[in-house]
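This document opens with one chain alone, in structure tokens, the form predicted on its own.
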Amino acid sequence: MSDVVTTRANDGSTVEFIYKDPMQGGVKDCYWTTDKSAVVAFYRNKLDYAGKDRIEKLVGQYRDGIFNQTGGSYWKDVFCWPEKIVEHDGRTGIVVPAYDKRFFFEADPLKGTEKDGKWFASAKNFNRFVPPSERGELRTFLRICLQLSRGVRRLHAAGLAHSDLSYRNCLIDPKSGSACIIDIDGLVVPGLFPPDVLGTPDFIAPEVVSSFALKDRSKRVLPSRSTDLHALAVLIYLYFLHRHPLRGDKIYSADPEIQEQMEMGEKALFVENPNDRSNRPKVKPEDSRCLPWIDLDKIPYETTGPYLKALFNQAFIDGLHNPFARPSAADWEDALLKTSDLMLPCDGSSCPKRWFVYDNKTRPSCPYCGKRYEKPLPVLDFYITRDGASFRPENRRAMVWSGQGVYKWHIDRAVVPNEKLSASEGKRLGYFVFHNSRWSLVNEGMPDLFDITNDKPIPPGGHIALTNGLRLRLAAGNTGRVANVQIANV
């Protein structure tokens, strides 16, 4: 093929790509490699010294620091990270892995389209265009947010900031609960590499928007790790609730540009702020395609559970105009993990989310379809003990549903299910089953499971019926958890 170009990358490897019909991005022209395993993206404009230095560090120092450390293999699915640098025809390019096929729609009307987050963040897009088979469940959206939080946490730990975190730069797959952060070559290194862009509307932090109009450019606020945290909070809110946390009904000006500056900048106000309801949107007749997501009375942010609600308050009330008060990516990661243990399956035939977060009621109902949860509902409240006699509540609990697994991170608070989790730590240790109108915990691999209430061990291979008030030691040692069983609807 006359259009095939063979060149040598900076690491000495050979790269073959088809140099025609480029896919055009904002600043790059992209060409498929001959085996379609990667894309070669050439910058249209010649890079200056700082630009070349940035991408050299990204494919070298920073890539090595993330991918070649403990748990590094985990990040291959979370980041679409540049791997090599090439030069051709006087242009500089980077070699970037192709997106996994799960990040492309499989069904009409969007078949073949990239699954960037805009299709799932907007209620109108979500309801109108996304095929029902690809809308996912509440539980898979939680996994997406968990991966994004981990990715941002890892970038920040490396001293980097994305600078343009948005649904454009995050591909997601609600079917599998997967996410991939893209456009890595624009990463910000504070004090070394400034941002190339100010961000994407809807995700730009208020302090950045407020500084747009300043004539003195030196006083403008630029994207940083703290602005990433605003964008991350917006993404999580969008993916759980399919509406924007700041775009409400409050009007500041008839001029669209001034309205945008006020609404998203200086006067930004959380639509669900309990202390100021002036920006709360009202459901209009023309909004029928966006229901139920835009109806704050029908689907309030309380439906995300106590841990996420607290962080939404911190992000959009305390930290909206105070960057130092925003929750960190690690805070979101912890809250999402705790929320995952509060989820219950919904067996409503028309339920759009299939799961919901337990709301602490004795007779919970799914907020998305109204179906009442009918089975007896055991709740495990976790406690910490150091001496086996005194117990301190951990502010953490887990719901019980049929087939739910028990893992190392449930029984031992020193174990966290993140990128460093070993294969042995990820093995299921037990599960819950509903039989003859009662719940039981089956012990598959918990050597120290002990019935404190009745003073007897439950060895691996055994099981125990869950009764109201039952107290179980899940693991021995200072970091082992004790679970107190409550049957919520008896």
The other form holds:
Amino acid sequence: MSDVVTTRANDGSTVEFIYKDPMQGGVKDCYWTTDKSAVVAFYRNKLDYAGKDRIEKLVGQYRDGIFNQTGGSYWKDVFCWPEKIVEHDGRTGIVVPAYDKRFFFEADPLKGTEKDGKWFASAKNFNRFVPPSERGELRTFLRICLQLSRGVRRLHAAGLAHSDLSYRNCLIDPKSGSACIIDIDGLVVPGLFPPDVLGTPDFIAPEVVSSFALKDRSKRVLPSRSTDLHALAVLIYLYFLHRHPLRGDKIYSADPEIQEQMEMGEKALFVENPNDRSNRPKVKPEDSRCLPWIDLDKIPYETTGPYLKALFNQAFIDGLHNPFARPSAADWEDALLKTSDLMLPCDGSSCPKRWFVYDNKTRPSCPYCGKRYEKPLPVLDFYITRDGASFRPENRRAMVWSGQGVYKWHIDRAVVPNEKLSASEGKRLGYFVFHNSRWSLVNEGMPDLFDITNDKPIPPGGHIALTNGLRLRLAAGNTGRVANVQIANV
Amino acid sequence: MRRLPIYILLDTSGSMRGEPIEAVKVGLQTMTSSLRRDPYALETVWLSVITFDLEAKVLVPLTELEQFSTPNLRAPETSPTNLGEALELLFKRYRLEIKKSTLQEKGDWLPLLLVMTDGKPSDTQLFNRMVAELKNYPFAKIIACAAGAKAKVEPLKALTDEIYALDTMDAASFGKFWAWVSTTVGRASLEVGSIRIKEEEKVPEPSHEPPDDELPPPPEEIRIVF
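Return one more block: the form predicted in complex with the partner chain, after the form predicted on its own shown previously.
To see the whole picture, the full complex is given below, headed by that same chain.
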């Protein structure tokens, strides 16, 4: 046991680690703690004053600001955040929690390999190398994107920028629908800590790429919160569609380097831009095993639903060359939440996604496997009020499927499901069931559920059959919603 | 899907017989199995193995990483080191296999070349001619490895600045070299399409540490020859 080193960390606690056979990262050597609950990552090069100051703030002020507030425990799963600082052998190191075991493949042949987001973002890897049991469902990918958006929203709210968001720096587990942002020690604080890196190819914002082609250094654009927002949009697009939003067929130069600088920088063009189709990639015969993801006609970005489509337009058309027009992380979070209520289960036996986003068709079918949706499909359109008397459409709806639950955030617009949600607010208040060829809503905990059409209350324990045109008051008060029922697919 | 082709030129001349050739084989195997757990490499890497002794042979034509299986390497008892011929064959394969970018279509990423030899080229004239032709065959990176005490570094300098000299030809030092090569290839596949920033143009920063996108240092046993 001579390799075990015991040392005292900056917070006074004892850290015991095995000082041999380091795992080597880009700039750090990492050693397991004896209980394997964390790794100690030593910077190979001596940190200067600013570098030390940054990690001290990271494990101190910034960490406290995020973890020691309401909802703080939520972030433990979202960020792999450095906890303490140790010194040994003249080197400085940070103690970082070990990745949760769900972020390692369980199935052969990849057993034990880290679930780098690249496994899932690339159509080739996803179709051919990721074991089927590890591919997850559309719904779990949505949850992954939701967690990433929340994480970025939280960093930005604290005045921080990640500066190198990419599939490499967030582990994801499509089985459980979880994501974890790693490599936090490169955080950028505008004006205080400049970025170490430009970012990862595929995720560097166009203004950064094109500014580095300039001779004039003072015009260089560095990673910041607005470049994080480009990277976040790219990540969400990749995880939903398994293809890159800017890598298309348009050629600017026969020189690969210039081509790259143009297509990722100055001339970047969204492959699905409806007004300029010149970058749309064609499916090449040798890429048949990447189907259907690389076929833009088969799986257009509209399959992600209206809310995400609007944000993709904002990110990759309006905001592509205008950083200030990019959707914020909170915009993504909101759109993803709304999209989650538009999802329908697909029972196609070979469906690669098991779920799809309802496309407003009267006879929907799954875009991924083609299976027709068979049951009658109630659609609840929500209405909100300011005065408790007149209700206007909210541009929000929920699809009804078997087992779908009703939660506080469905009935009361003042409640948003995020890290601040209390346990009692997270309780299910009702559910939908298809029985004797009709759909019913069972009330488990909505005290004010009221059938407006027939002017009668539905007390907890009661239920009501869903019919076309039915109007329900879901909760009382000015933040309570009204739902209007339409039955599609009949 | 754009490919990242990697050509591996291996010396199979007489002096590689025995432990060295076995160590190279094991090294290749370890490299491919570690690359197969790397999602960046799996997406893009294609490999080809060309050997050279008395003659140059394509042992494995450019093959997708997933399909690649380590060839059986054999070194004849005595034979010259015809590196010139190997380069000539490499260029022929380059013309045949590499899809160049044109104004109509994107081609492959620029290939990587790894040359490993334990001697000096025997076919000096042809070697010099081929070195002169190298400029017509662009590579993203050329790595040369001079293995063992008898290896001559000088001729390899004509190919690249990145020369690694292995002092000994035992399994351990070969093992470390190949592990380093896998990391380099892994990095290269991660960085395909990265915007290259010239050294003096790096992000202005109060430089605390080398940027995260740099290679890990090569293992200690390997001397870097300038």
